[in-house]
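Listed next as C-alpha cells is one chain, alone, in the form predicted on its own.
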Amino acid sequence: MNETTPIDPEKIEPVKSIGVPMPLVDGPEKVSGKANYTADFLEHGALVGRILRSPVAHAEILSIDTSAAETLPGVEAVATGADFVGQFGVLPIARTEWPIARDRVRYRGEPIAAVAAIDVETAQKALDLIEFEYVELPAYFTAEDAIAEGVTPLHEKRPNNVERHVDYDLGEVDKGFEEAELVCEGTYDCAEVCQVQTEPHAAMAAYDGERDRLTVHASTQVPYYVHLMLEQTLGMPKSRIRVIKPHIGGGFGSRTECLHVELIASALARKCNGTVRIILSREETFVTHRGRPEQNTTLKMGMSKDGRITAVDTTTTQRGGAYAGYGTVTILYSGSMVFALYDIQNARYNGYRVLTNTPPCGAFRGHGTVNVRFAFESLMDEMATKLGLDPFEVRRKNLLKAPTFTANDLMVNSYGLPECLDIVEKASGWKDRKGKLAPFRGLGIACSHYVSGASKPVNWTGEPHATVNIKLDFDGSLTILTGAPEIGQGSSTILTQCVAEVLGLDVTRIRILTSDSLVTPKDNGAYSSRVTYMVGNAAIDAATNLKAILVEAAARKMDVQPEDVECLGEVYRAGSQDQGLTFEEVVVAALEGTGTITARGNFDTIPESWGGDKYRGAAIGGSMAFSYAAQVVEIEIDPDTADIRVEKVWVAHDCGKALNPLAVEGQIEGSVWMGMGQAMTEETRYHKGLGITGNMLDYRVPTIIESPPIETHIVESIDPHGPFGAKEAGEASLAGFLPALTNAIADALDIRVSELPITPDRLMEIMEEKKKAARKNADQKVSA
C-alpha cells in the first residue's frame, strides 16, 4: 500500500487468499530460467564426481582395487564401502543398505566405487582402473523365483527373501462369501514403473576441514532423512551437517529416501576437502530406481444380488528389488488402503514384499494403493456386469457415511466419495451413453482414494509433525520460515496463502523460505500427500499466534483491550469510527522492546487418527483425512492395430477444500496423466537383470499427442481437522484411471484386462484369442 495514499477504515477489509485461485509463488523463477536446480550449482574449483556400478546382478566381492586410479593425475579421491560407517533406509528397522556395496552387490549397477577428478575425462579414466574381483552369485529376477525352495538368500536375516509378509483376517470372511449371491477370483499383475521427473538425481558436497562442516545441495523430497542419513553413514554429528534442498524437477516418490548419490558426494568431498559435484545421467536414474514394485494380486469378492460387498481376500506380492526401501510401508499401504474408500466389514489380507535382484523399489505417487486398487475396482466391475447391475449403482451401494471408523480403525471425518459419482455420471452422459456408443468405443468408472499425511512419522522423535516459524522484522515484510519441501505441488504457495489469510494481508507482503536446515526448522518431507494437510494447520497456527502478538501490541497502542481490536489486514482499528492504526504502525509498536519477531506454529495428529492394532502394522496406514475421487474414462480402440485413444476423462476429486482451485486442478490433471502412462505404456524392464528401457525411448511416458481432454470437478467436502478443511489434491486420482480404463475397454470390447500396460500388442493378442475362442465355439456348435 502506497504509504501516501490515506486510508478510508469504512472501505478497508482483509484480504481474501484462501479459495482464491493464484500462480504459484515460485512460478516466475521457473518460467523465466532464473530458478536454480542442484546440477545449476557451479562452484569454483568444484569437482567432478563419477560413480563405478556393478556389471553383475549378484556376486561376492572379493577386492576392489583402486590403487591405479588413486595415483592418476587429476584424482582428488576415490571412495569405496570401507569409507562409510553405517548403512541407510528410510525405516530404522530396514537399514540394510551401504552407500558403496560392502562384501557383496545385489543388483546391476550398484556403486562398488566413486572417483572425483577435476574433470569428467578425468573421472571416467579413473572408473577404467579400478579393478573389481568377484564371484558370481545365483540371481533372481522375479519374486517367484526370490521365494523359490533352495534359493540363495539375499540378506542373512531374510532366509526366504520375504522382506516382509502383512496380513488380517477382520471380520467374518468365509461367512461373507456363504452369504453372497456372486463369488469371483482374479488375477491381476502390473508392471514396474518408474516416475521419470525431468530433474535425473544430482547432489553437490562442501566439506570445511578446519570446521569439520557438511553443506549438501540435494534433490531430494526428504531433507531431513538425507540430514539422518549422512550422519549414520558417515559418522558425523548433526549438527555439522547442513542440508539445503534448492528447486527440484519434480519427485512423485522417487526422493522420498535418501539415496546414494547424496551420501557418496558427500563422502568424496570430506575425503578430498572440498567440493563434489555428482550428477547422474538417465539411465543411472533408472537404475536408482526407487519406482513402483512389479506386483501380482489375486483378489477374491463376494457380491449380494443387489451389489453389496460381503466379503474380500487379497493376495498380492511385490518384487521389491534388492534392498528394503520403503517396501515394509509400501506392503502395508497394499492392505491397510483395502479399506477407507467403501464399507468393508469382512475382509483378509496376505501382503509379501520379496527381496529380488533387481534396483530397489520405493515410494510413487499413491504410494502403496494403486496396484490392489487397479484389482479390486476391475473384478467389482465384473461382477456387477454379471450381476446385472449399473457399475455406478453398486459403487453407491457400498458408500461409506462419515464420520466413521473402518473395520481395521481407519478414522474417516469427511467424505465426498456421494458427490464425485454424482459429477461424473452426469458429466460424462452416462446414463444415456452407457452400452449406446459406436462399435469399439467404451466408458469405464472407477473411485479412488489416498491419505493425507501418515499419523504416525516414519522415524519417531517425539517432536511435533510439522513447524513452521514466521519472522516479522522492522520492513514490515514476513518470512515463512519451513523445512516443507516445495517440490512442484505448489505446497509454498499453500503456506502462503494459509498466513496470508489469518492475517488478511496481501500474499505479496510475504516470502517463504524452504528446507535449509541451517534456518529452517526441520521437517519431516514432502511424502503420502502431508504437507498441505500438516504444515498447512501450522502454518496456521503460526499465523494466529503472530496475530495474537500484533493485536496486542495494537491494543497498547490504542489504549485499549485486545478483545476490542478488529483486525483488517492492513489496518488494526477499535471500533468502526476509528481511523486504526496502518500494519506499519502496528509493527513498530510491536517490535518496540523486543526487536525481530518469530512467531512458532506447531501440528500434530490426534492419538484417535493413529489406525489402531488390529494387526501388527496397521498403524501405518492411519491418516486423519482421505481424499476421495471418481473418473469416467471414455476410448476408441481401432480393430485393426489394437491402438487405444483415450478420447477423454471426467474426473471429480474430493479435496476437503481447494485452497487454491488453480492447483489442484494442475494436481488432479497431473495425477489422471500419470496414471494413463502406468494403464497404457510405462514398464521397467530387464533382461537378467540388466535394465533395458533405462531411457525415455525405450520407456515409453504418454507425450502431448496421447493426453487426453481431462475435465476436472473439485468436491470440498470440509474435513474438520484440515486447513480451511483442506485434504490432499495431488494422489487420490492417479489409481482411479488403471481400472477405469481397462472397464472401459470391456465395455467396448467385451474382453477383462488384468495386465499392465495394456499395450497395443498384449491387446491384440487379448482380441485374437477371443475371436480363436469364437471360431472354436462356432465349429463345435457345427460338429454338434
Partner chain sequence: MKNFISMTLNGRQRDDAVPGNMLLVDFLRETVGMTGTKIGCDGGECGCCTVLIAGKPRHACLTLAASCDGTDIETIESLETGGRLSAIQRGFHEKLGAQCGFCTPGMVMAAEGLLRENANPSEDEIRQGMAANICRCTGYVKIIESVQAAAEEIASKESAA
Second form
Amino acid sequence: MNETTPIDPEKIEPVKSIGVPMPLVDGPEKVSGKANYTADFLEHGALVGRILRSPVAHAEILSIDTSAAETLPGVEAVATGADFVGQFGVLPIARTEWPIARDRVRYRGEPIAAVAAIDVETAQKALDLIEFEYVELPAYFTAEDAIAEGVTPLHEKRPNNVERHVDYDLGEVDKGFEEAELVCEGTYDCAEVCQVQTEPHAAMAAYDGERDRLTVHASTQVPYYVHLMLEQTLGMPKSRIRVIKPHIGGGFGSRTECLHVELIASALARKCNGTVRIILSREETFVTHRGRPEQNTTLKMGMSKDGRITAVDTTTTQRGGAYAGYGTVTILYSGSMVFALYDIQNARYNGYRVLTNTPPCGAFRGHGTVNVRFAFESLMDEMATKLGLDPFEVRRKNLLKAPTFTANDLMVNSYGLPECLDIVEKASGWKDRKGKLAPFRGLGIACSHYVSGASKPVNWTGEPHATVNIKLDFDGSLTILTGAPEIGQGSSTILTQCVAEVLGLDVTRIRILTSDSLVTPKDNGAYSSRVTYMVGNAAIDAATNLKAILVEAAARKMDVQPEDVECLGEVYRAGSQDQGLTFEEVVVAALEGTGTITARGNFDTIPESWGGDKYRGAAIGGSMAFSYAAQVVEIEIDPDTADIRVEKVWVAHDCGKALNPLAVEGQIEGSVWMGMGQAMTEETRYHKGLGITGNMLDYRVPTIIESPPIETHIVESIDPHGPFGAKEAGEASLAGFLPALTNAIADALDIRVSELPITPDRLMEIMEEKKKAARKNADQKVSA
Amino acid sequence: MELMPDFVLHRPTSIEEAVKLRNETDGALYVAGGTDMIVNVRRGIEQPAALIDLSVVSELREIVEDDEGLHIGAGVTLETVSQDTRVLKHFTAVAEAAAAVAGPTHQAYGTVGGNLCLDTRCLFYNQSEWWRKSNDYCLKKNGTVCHVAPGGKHCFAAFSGDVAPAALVHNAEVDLVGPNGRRRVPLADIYHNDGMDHLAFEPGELLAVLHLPKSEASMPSAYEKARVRGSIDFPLAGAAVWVKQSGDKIEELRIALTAVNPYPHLIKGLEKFSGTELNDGALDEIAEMVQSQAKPMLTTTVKPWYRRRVIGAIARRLTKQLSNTT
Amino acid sequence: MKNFISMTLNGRQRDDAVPGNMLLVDFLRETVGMTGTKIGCDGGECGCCTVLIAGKPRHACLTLAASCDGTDIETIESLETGGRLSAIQRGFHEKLGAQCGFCTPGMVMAAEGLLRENANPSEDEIRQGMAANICRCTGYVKIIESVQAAAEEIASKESAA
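Any chance you could show the form predicted together with its partner chain after that form predicted on its own?
Entire complex below, previous chain first.
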C-alpha cells in the first residue's frame, strides 16, 4: 500500500493467522543451510575442547594427575572437578552431579577431565597424558542388582539405591477388584531408549577476562536452567553470564536439563581466558544420554462384565542411571498419568526410581507416561478380548466427562478423546475389517494423553510462568522477544501467529528473537509441551496490551474515544465510513512522547490445575489442560522372518485448537513415528555398563523405508484456558503407538507381546514358543 | 574437526602404480569408496601411515563383457552394478546384493571391490578407541580376550558384505594384482574362516576384477538379507541362491551365506539334491543344511539364534521362488 | 604432508592445500566456512553431511578432501538462485519437510541427486532414493510430500518454458 493509493475500507480486514496452515517462520534459513547451530559458529581463535571420560563404571577416584597435559605445548587449559564450586541437577532437591567427576565416578563415560587446546590432535594428546588412578567399586547395571541387599550405594543419601519411591492408594482398590468380573495381571518391559536428536550436543563458551563476562552458546532446550547451573557450578554471578540458544537440531527431552558440555566448555574458557568450542561425537551424545529409562511394570486391572475398569494397581521400576536428573519427576509422572486418561476412581501405585551405574536417564518425549501407557492399554485390550468386548467399546465405557477432576485431582476442562475414537474407528474401517483380515495381518487400537505444561514450575521464583515482550519501534516493525526456545517444534511460528492474530497483521510483518539472555525475557524452556500453552498465552497477553496502546494512540489522533476505534490490522478507524489511519500512522502517534514501546504479556497457571495433594508429589501431572489421542495401527507379519511391516497408522489427536494445522500434523506424525521406533527397533544396550549401541547403526532409528503412511486427524476440543483454545500437540500421540502395535500383533497372531522393542528375533522367539506349546498340547491330547 | 590418524594420501592413476605405492610404503592401506574404511580410520581401528586412494584408477571402473562372461572392475560402484542391465538379467543376485548394501548414498560411491574386501564386524570391535580401550580391547585388535566367546582364541567377527555370496553362487573369480603380478583365483579362495584375518591375500595384493562367468541357469539367481531396518543396516544374515533345473528336477543348486560366519560361506553338500524334485521335503532339508552350516555368534545386538533361524528361512524361500519361476 | 587440490565448489573453481587426512566435511565447514553441511553421526550413519560430487550424493564425512582433487562438488549453499529458494528447498519449506532443520541440508541434497536422475519419482522411488538419510522429527511423511511438491514444481516450470 503506497501513500497515493487511498484506503478502500471495504477491502481492509484483519488478517487471520490462527488456524491457518503455514510454513515455519524460520524455514527459509533451515532449508538453505543458513541456519546456524551451535557447531556452526566459527570463532576466530576458538580452542578445541575435549573431554576425558571414565573407562570404569563405579570407582573411587584416587587421583587425576594433569601435570603432563598442562605442560604440553598448545594446551591452554586443563579442567577437573576441582574447577567447579557446586553440583548441578535440574531439580533443586537433587543437585548431585559434578560437571566433571569429583571423588567418584558412577558410570562409564562420565567426564573425569577436560582440556582446551589449539587443535584436536593436541587436545587428544593432552587427554592421553592424564593419569587417572582409581579403586573400583561394585557396579550395578540393572535395577534389580542395584537394590539387592548389601549393595554399595551410589550416593550416600540413597543407601538402598532407590532415588525415589512414590506410592498412592486412591479410592477403594481392593473392593474394586472384588467387584470385578475379571481381574488380570501382566508384566511389561520396555527397553531404555535415547532421543537421538540429529544434532550432537555442542557448546561454545567465550570468557572476557577484562570484564569478567561469560557468553555461552549451547544446544539446549533450557537456556535459563543452563544459566542457573553456570552460576551454581562456576560460582559466577548470573548477571555476568549470557546464554544464547542458536538453532537447535531437535531435543525430544535430551536437553531439558543442563548438560556437562556447557559447564565444561565454560570452565575451560574462564580458565584460559578465551573461547572454547566442544562438539560432542555421536557416541558421546549417547553417553550423555538423558533418555527414557528401562522400565518394568506389573499392572493389575479389574473389569466389569460390560468393560468398566473397577480398579488398577500398578507397580513399576525404572532403571534411572547414575544420577537423579529428572528421575523423581519421571516416576511421579508414571503414577499420575497411568490411569488418569480414563474415569477410574480406584487406583494404587508403587513406583521405584533406582540408581544404577549406567548413564543418567532424563525426560524423553512423553515423559514418564509412555511405558506405563503401554502396560495399561495392552492389559485393557487383552481383558476386552477375554470378555468378548470390542476394544473401542471398552475404551468408551471408561471415558471421563469434562469438565471434571480425575481421582488424583487433575483438572480436565476439555476432553476430545470420544471424538478421537470415533474418527479412527471410522477412518480405519475397524468395524468392517477387524477380525476379517488375511492371515498375519492385524489391527490394533490404543489411546494416550499428555500435559500442556507442568502447572508448578521446577524452580519456584514467584515470577509468572511465562513472559513475552513485543518491541515496537519507529520503523513500524514488531519484534517478539521471547526466551522460549525454538528447537524445531515450531514455537517461534506459533508465537508469531498468536501476536499476528491479535493485531490482525500478516505474520510477515512480525519478527521474533528467541533465547538470548541479553535481550529476551527469561523463559523456563521448551519441555513438557509448555510453550504453546503458556508462552502462547503470554504472547496473546503482550499483543493485547500492545493493541490497547495502539488503539489509544489512534483514538487520540482521530479525536475519538478508544472504544470507538476499530482495529483492522493495517488500518485503525472509527466507524466504517472513516478513512482511518494506517498502521504506520498509528505507530507514529503511539511513539509520540514515549519513544520505543515494549509491551509485556504474562501467563500464570490457576491453583485448580496444580494437581492437589492426595499424595506426596501429586503436583506432578497437574496441568492447565491435557491433550488426547487415539490411534489404529495396521500391520502385516512375515512368517518366515518375523518382520513386522506397519501398513498404515490412523491417528486422531485432540489439541484443543490447531493454531497451525500444518505444524500440528508435523508434530503428530513425528510423535507416532517416534513411538514406532521405541516399539519396534530402538534400544540402548550396555556391556558391563559400556554402551554397546552408541552409534546410529546399532541404535536403530527407523529409516524412510519402513516408516508407514500416517493419516492424521485433528480434533479441536477448544480448551477454555488455552491460547485460542489450544493444547499440547507434540507428545501425546507417541505413547499410543506402542500398545496399538502390540494389540495389532495380538490380532494377527493371537500372541500378547509384553517386551519392547519387538524386534524380529524377539517376535520369532515368541512365535516359536507358541508353536511348541501348540504341538505339546496336541501331543498331550493324542496321548490322552 | 574430527580426530584423524596422521596419514598421507596417495592417488595413483594405474593399478601398477597403486600396487607399487602400497608395497613401498610401510603401513599403507588401499581405500576405494571409503564407506567402511574411513569409518574404521575415524574410530582408530585402522591407523594407516598412508592411504592409497583407488578412485582415479580408471581401469578399475570398467565393466567388460565377452564370450566368457562379465568382468566388473573392483572400482565400479554398487549403484552401477545394481542398475546394469546385463547384471540384472544374468546375475540377478549380484544386482540385488549391490542394491541391498547400506543405503543409496553408500551405493553411489561404495565399490564392488570394497564390498568384497569388507572387514569383518563385531559389536566389540566396531566401536571407538575410547570404547575398545575401556573394554580392554579384543582379540581382533590390540587385545587378548574375545568378548564374544571369552576364553576362545578364535575371532568370530562376521563377514558382512552383501555382494560376495551373490558372486559365489555364480562361481565368480577375481583378479588379484600384487608385486609379483596378476593372478586369477576363485572368489571362494580369497577368504579364510578367521574373523581376525579373513582375506587370504598375498601381501600388498589388490583385488582388481570380479569375473562372473556366463550362467548356465535358465533363470537368474536371487539374494535376500535379514535386517532390522529397511535401509542402512548391514545384513544380520544374507543368502544368495542359484538353481539350474531340468523340468521338475534340480540339476545343480548353489547357496551362499553372509553375515553368519567370518567369511562368505558356500553351502556344502548340496550336490545330493541333483536329480531330485524340489518339493517341500527337499526345501525343509535345504533350510536345515543352511542353518547347520551358519555359525552366527553374538556379534550383533540381534540374537544369533534368530540369525541362524532366519537364514534357513530365507534360503528356503529364495530356492522355492527361483524354482517356481521355471 | 599436504595435498594440492583443485576443485569446483558450488560452481567456483578453487585451489587448496589440504592435509591428506582431512575429511571433506571438515574442509567445507572449517576451512571454507560453509557450515550448511552438518555432522550428525560418527560416520555415514545419518546422511546429514550429504553433498553432491559429480552430481551423485556422497557422505562428506567419509570422503577425504584430498581425494576430491579434480571433482565438482555441490553443497546446500549452491542451490538458491538470485536469493530465492530452489524448488526442492521450497518444497521442504512449504510442506514442512524441515522441522529442526538439522538433517535438512543432507535431505535436500539427497533429493537433488534423486530428482536429477528421476524427475518424476513414485512414492516408492522417493523412499528408496532418500533411504540413507535419517530424520528424527518428521516421521518422513512430510519429507515425501516435500519431494513430491518439488518434482511437481520443476515439472510445471519445465512445461511452461
